[in-house]
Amino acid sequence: MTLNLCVLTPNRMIWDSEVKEIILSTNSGQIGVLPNHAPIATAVDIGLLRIRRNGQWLTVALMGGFARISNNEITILGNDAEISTDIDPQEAKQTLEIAEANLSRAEGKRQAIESNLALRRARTRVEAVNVISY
């Protein structure tokens, strides 16, 4: 048995394919969804999504959104989103070490949270690409 799973952002669609299985950060922490899932929706926190399909697991930096599983189905409307193999681990690695020296510059409370966020985003990116496949 096997889950539908669709991953959009406001941009285009990341994913649209059978899945076995994913793990998904949410606001309160990771889930893992297997088919016959209870319905839920749930907020996206930034962080890893993990797809088991064909015994393979794939890796997207997800950052933040909203998902929705119900009846077997898998809908995820993120903010932003890259498979792990999209992303130059070069670039990844140079965007952290800014927004590291970005949030030691901030000044004020808005320029820290966006420091923060930046900085969140980014160390995904980098986790992505540092996965290792089991």
The other form holds:
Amino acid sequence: MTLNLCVLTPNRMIWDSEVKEIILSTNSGQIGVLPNHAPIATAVDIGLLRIRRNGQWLTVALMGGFARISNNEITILGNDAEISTDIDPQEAKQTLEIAEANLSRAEGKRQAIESNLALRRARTRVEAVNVISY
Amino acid sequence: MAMAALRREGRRFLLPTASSAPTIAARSAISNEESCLFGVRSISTQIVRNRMKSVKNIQKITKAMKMVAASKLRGVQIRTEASRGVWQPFIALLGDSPSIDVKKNVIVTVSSDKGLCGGINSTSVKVSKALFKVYSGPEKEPKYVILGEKGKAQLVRDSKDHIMLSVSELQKNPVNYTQVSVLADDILKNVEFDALRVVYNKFRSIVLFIPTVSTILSPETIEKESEAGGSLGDLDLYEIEGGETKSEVLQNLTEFQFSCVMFNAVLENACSELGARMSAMDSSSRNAGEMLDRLTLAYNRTRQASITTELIEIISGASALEG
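May I ask for the structure of the form predicted together with the partner chain now, the form predicted alone having been displayed?
Shown next: the complete complex, the earlier chain at its head.
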């Protein structure tokens, strides 16, 4: 039994194939999804989406969105998503440093919130590259 | 009759020696006199030449515009096709019920900023006006949100009070999702709605654009409908994960759906605009080419006629001298 996973963003389709298991992070924690999961609809937080296929784990940095799971079909709609192999580690680190600098310089509530979000996004990308696949 | 001919030919007919004997003036002057004396039998070569030059310029310009539109179209088409997949899961989850009857309808019309793009803006505005009529009733009055200058220009004329928000210059920078989601956020904040109808031109192929309406329901409407059963009743089968209530999730979902659908609509309309411009400029340059052919014929005829008359005069003058 396998799951049919489809990861979509407004710009393009990131993933469309069969997988064995996924781990996605919602705003109440991480949930693992195996075949024959109960149907759920949930919001996905800015974080990592881990996919197990052929015994190997792949990581996708997901910037928030929605997930719908039913009948072994998973559809994840994200605002933006990047597969970890597509991320350049140096560039991700630089973006993280810029985001941290922006956060310390942020004035006012709105800027603080925005730079916080940018920091989380940058951190997710760096984590995606650094995660150890087992 | 000479004066009428003068007026008809238009500019630069201040030739004072119109009726005097033909001098060794430029051939065009002779032709001018000719036309003044004999009415509009022959148009002056000068005028025809000027007209030919301007028509040729128009042909060049429209051909260039066509190529520009064609090259831009390629890039936008790829992005449009990539964005088409993203609103389908929403329909699968929330169902698509365009015939739903709600009180507050908001019609979002997507149009272009620049002109010379065929009839797509008029079709969008026509569909919007038709929707307006359909949804007007005793207690309900639809409102407009307009994207793009051309739509605004057409709708402002008769529906000025119903326009809630209008946005222009959407296409200045290449459209990206962040920009559209900010715009969608703006609209959602400022407009009360039960249902949003997005009107745009769907890009089927370079010659085919179909005016389409996409419906997005507000979270309250969805809750009402799902309780009433029907296609949205399956929504309750899904457990909601993550400690949020169903209405919060629905709100997030509809906002996300709106921004995805807007993104797709803007891209499709941009594609349609470029395709329509391509075909409009193509037919325009072809037209200019035909006009140029006709003018060339007229020019040659005029030129030959004036040569012939000059020859006749010379020969008759010579024979008069001899005889």
